[in-house]
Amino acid sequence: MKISQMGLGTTRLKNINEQFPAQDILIQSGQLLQYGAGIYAYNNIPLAVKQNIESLIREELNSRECIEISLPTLQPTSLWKESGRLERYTSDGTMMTIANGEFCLAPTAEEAVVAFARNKIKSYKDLPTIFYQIGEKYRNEIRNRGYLMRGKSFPMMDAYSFASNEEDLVKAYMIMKEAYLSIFRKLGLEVVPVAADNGAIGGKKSEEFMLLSENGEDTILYDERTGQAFNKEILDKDDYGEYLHDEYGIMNLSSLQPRKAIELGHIFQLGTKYSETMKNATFMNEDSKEQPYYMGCYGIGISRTLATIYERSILKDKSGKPQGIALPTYIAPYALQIISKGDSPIKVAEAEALYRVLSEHNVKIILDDRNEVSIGAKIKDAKVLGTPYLGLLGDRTKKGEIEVENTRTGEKVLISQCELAKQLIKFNQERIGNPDISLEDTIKFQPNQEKEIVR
């Protein structure tokens, strides 16, 4: 990708939001565009980061034989009347309705997936199964804060398990819990499973996946020694002590301390809540009798996860002031950004040759092809875009050399362009089918005595 094709000009950051600096940088640099409170468009780089998150989720769920589907986001409100949730969602203004209230923009999809399943799952032989989708959800949030942290329109992974009995429901729940822990581990996010209130979703038991953070809007009570934790909201339940003991084995509350946290995912054991209230949500059991499905539901906030990764990738100057972003290599869409001295035809030609070779081998990189912009301004812009590594062709590089900088650590090394190309191509090939491999492990930025020009 060439900078000239991305529609990004030189960015001068000012008055950065102290609480959410990375997302404010995205706004100021045109990588996110706000249309209204809680409504955003994604430019190329954050969109690609979002797609990388979605791909990782798909790989994890597909490996556990979950089935991807696509449910409509425009739904008839008659489905919500069946479940008995319509009034609750419309009375508090959460649900957005159109056409005189006959249709709604889906805030979640339990009703829609039951309608899907009752036309597909007819027998106990069809169970258990887990459906999932990745798509947009709509909630008329009154408290739009933290940019992508809480929006009116937001991408979400939502999954739904169907089983013939409670035992198989619990098995599906544990499959999804393990998948969540693996997903967040691969995203570099150390989440804590937290006992939670089921809220408007309903059901018997649920757990949130919380990331400890001072920017979080949730408060959890957490025991660092045992790992036990629960959302403070549970204390509002009249029977909270019994609930925590029976469902989560939490007995000694004195050892749990309050911590701020960000909710990134939530899983629920729904039981027969929806299959008993909605029409024909049954299957034929082994005794040829109709029986309601045992359901679970599971969600991950894609945009909130993306925002969290960005906020944890902030670069600061010596005074602690935010100055840019350094995305981790495992999620960054572009590993390297090539920058040349624009007033040097030789450096420009070398940069273009290296870019051409890497592009031919499907290595995703950025070339800053703006010859009228100084190399210093290009470096600042690269750090605003979040590229993990910079390839510099300037006064310090001889013919055939390139200076590689790790944007997070500031470490720099001179290497031959040919050797860099070989290492990047090797990384790109080895990463196929092996998402755990890291650029840092593959590329060893050691000085190379070759002074060969990549052609």
The other form holds:
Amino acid sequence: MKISQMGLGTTRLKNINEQFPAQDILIQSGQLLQYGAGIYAYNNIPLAVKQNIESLIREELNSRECIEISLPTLQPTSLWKESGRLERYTSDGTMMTIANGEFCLAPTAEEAVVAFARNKIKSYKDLPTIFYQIGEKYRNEIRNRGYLMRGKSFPMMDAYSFASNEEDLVKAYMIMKEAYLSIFRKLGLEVVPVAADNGAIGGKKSEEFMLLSENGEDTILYDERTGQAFNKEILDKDDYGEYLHDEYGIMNLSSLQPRKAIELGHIFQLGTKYSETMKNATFMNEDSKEQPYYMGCYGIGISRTLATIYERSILKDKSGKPQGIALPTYIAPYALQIISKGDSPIKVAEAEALYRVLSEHNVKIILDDRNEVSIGAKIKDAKVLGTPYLGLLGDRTKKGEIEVENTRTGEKVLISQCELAKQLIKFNQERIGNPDISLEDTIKFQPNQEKEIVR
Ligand code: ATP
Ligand code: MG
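For comparison with the form predicted alone, please write out the form predicted together with ligand ATP.
Every chain and every other molecule in the complex is listed next, the one we just looked at coming first.
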């Protein structure tokens, strides 16, 4: 993509929000647009990051035989009367209703998926099965905090499992738990599953996928040594000491320290809560008897995950002040940004040629084609967009050469444009969802000790 066509200009960052600097940079640079508290538009790059996250999720779920569907986000409130949840979701203002309360904008989709399953699941032969969708959810959150972290309208992956008995429900739950761990590993996020309260969703067992972070709104009790984690609600139990000892082998309560965390996902064993309250939520069992099915439900906050990845990608200057973003290569939509000296026709032509070759090989990169902008300003802008590698064509590069910089580490390497193209084509086929590989594995970068060249 060419910068001149992205609808973004040069950004002079000022007074960056201390707690959520990366998202503030996205707002200041017009990559994220706020329409009101908790309502956002995404410009191309964060949108492409979101699509990459969604693709990784799809890949993991499809490989586990989960079936992708799409449920309506506009739902008749009569469905919610049927499950008995209308009152709970309207009384605290979470649910947004329209047309005199006849419809609502989906805050979640347990009711809608039961309505979907009614005509699909008839016999034990149709079970077990897991449906999932990736779609917008609407919750009129009172406190919108941390930009995308808590929106009023936000994308979620929500999945629903159906089984003929409790044992198969537990199996589906374990499949989803494993899928979640794999998804978050591919996203470079070290989440810990934490036993949690089921809240408004209902059911028996549930676990939240928490990422330790000072930015988090939740507090968990975490054992540094073993990695064991618990929801702090556990302290409300009268006999929590005994419970933690008996159930989890915790000998020393002082090893559990309160830590802030972000809830990125949640999985629930619902049992028959919905199938017993809603009509025709049954299947014919092996003895030809009608029986309510056992459900599980599973959610991942896509925009909250995106926000978390961005906030972990903040670039700081020597004094620790945020100065930009460096997205990890395993999720960045564009691996490289080519920056040339605008007043040198030769460098501009070389940049164009390299851009063309890489585009022809489906390597998505950004070309800064603004001739009037200085190299220094272009580098600053690249760090606002978060591109992991810069390809510099300036005074230091001879004909056919390019200087590649890892924006996160500052490490650089001078190589031939041909070699870079070759390595990048290879790297690009493997990099998404692969936190363990980097371009440095094939190109030898020099440590960040030499003096700065262009700035
Ligand atoms: P929270 O406790 O943060 O309000 P929740 O427990 O109500 O979240 P769930 O119903 O479990 O949320 O939804 C599944 C996932 O959707 C959550 O784990 C979270 O990642 C995400 N999520 C929930 N609410 C929001 C929101 N307002 N904005 C962005 N993501 C959200
Ligand atoms: Mg939750």
